[in-house]
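Let's start with one chain on its own, the form predicted on its own, as structure tokens.
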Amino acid sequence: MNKKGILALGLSTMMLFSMVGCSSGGGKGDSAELPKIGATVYKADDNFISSVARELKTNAEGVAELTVDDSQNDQAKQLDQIDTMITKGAKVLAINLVDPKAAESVIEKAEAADLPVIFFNKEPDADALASYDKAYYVGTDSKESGVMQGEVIAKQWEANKEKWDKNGDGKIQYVMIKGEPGHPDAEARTEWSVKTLNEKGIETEELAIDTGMWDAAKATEKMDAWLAKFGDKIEFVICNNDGMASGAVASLEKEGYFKGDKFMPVVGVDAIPEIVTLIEEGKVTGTVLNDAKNQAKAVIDLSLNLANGKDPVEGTDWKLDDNKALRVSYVGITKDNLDDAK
């Protein structure tokens, strides 16, 4: 291959998370005429966030010059990235916070530059959001995901209780793999998944709970340790997200689960493609659809309006609540309604 060919190949395989704007003329005007949106995600290799980032790019094609940066789970790095976006002329900031407590620092930067800022996926404190009239949030109701997960578990438990209640005591003996401590989604999913079960009259017993930090590999390590300690006493594995659910499945497979009659129910949240496949294969019991596609669409729709000096939801079907938050609903997913996830 000649040098020009090598260069072309290299450019064509550049990763999404680069400093190159994700814009496309598409017959709607060249990039020089398009509003600049500066976006940053807390961690590009998070399964769900990578899906959101891809959808941001898709929705920005032909209508915005989009830059998506990977903060690599480093809040200081993210703040530096925001400074660079402002310097390079961003008209709107779209921020997936590393640390929700850093919202005030981000708002200070946005307000000093008189720029709108849309937080997404990680919700800032309501007081921080209220402190600046051009600050908004796009995401979900954290409590709803926990409730939905609890409902998925309850439905599956009632249908399979004779097989899954190994000690016959009528209770679910579970282990919980939790997301990042203090993260609103992690705290709400942990609390409300179990509370929903109890409200439905299903007794539970927590054998173990620990953080997997949203990470599949860490979840595998936790599950390895718990299987060694509790073995068949575990009747259910509850995970705050699908990445950790896939990690739990990897651990269980090493111990011979999902072959013959050896089974362990596992649930997650997000409905990422990998988990949809595992549900089809009978290795995951259920999940909760965290709608990456519509969250990303809402971020871009609001950004375009704000960049053009319009009301954020003008000409859209989106609605803001009293806290300037746009909520995208969850959907409980099992084998019965996999098409909703697909």
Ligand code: GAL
Second form
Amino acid sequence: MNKKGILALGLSTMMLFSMVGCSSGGGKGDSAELPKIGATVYKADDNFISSVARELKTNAEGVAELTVDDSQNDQAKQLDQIDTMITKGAKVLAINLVDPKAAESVIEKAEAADLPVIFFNKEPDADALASYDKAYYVGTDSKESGVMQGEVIAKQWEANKEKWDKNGDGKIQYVMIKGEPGHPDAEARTEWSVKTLNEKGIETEELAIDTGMWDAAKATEKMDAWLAKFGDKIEFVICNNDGMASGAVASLEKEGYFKGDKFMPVVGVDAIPEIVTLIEEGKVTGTVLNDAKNQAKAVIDLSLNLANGKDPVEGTDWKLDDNKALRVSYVGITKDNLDDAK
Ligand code: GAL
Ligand code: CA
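For the form predicted in complex with this ligand instead of the form predicted on its own, what are the coordinates?
So here's everything in the complex, that chain up top.
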């Protein structure tokens, strides 16, 4: 090959390389171009939150480069994770706070980096949300879950009270297994489940209340102790979530409940797959669907818009309220409408 030939070959090879570079840079769906969303969950082994995390990933597939960190129930760790996300070029932060009171610290970081932040599941105070124009909340109306749980209990009690009112005094003697104290969902569910019963004219008597921290094993321990203390004086077990309801059922089963005539009504909130099975088996009487699918979808929809500098709800059916909060509805679930939960 002469000098000219070598030069031509060299040139065409160079062109080929630059074309390859071009096509890989311009391809649609190229991950180098997808906006980075930095998400955290407060605790990855929380029953309900694990569904939310899974749904976040499903919704982000092919449209965003999503990372989901597990904050392992440690607020300091979560703040460090947020620093790292910002350093790595996140365009939006999607944060499931460990401590609902820590929103200000997160907002400080987001604001310093001029990034939008979407809180989800653990609702920050309205003041914190209002303090930064790029802060949003995706979740539910906590009170609604308490009211719906009260309605589920009322309906079932009315239909079964001949049998369930064991001491025949017309009141429901109940024990309450509460979620994390101070968590807006735990506080509202505890208050409004019972208030709703009372507003419907059903009298109640609280035998015991304590926190199970959303956790099945902790709920089993509580229930073990209460069964030893009160036995069949308990007429209803009200749980702030399904994880704890399943823990209570495990305790009741050890004591021979759900066999023959030995029965105890138990209710939860979330409609996790495990509870759907327990409802089918007649071991849980009802729950309230906490819609992980739509909450996760809303987080990703808003994130994509914000990453592209658009209005957060542009091109979607979502609505933000005056506090920049988006609330997905709950649905009361019993054996009659189990398909809604599935
Ligand atoms: C609630 C849910 C609980 C727990 C909690 C964590 O909405 O019902 O099961 O996951 O969030 O913040
Ligand atoms: Ca009674």
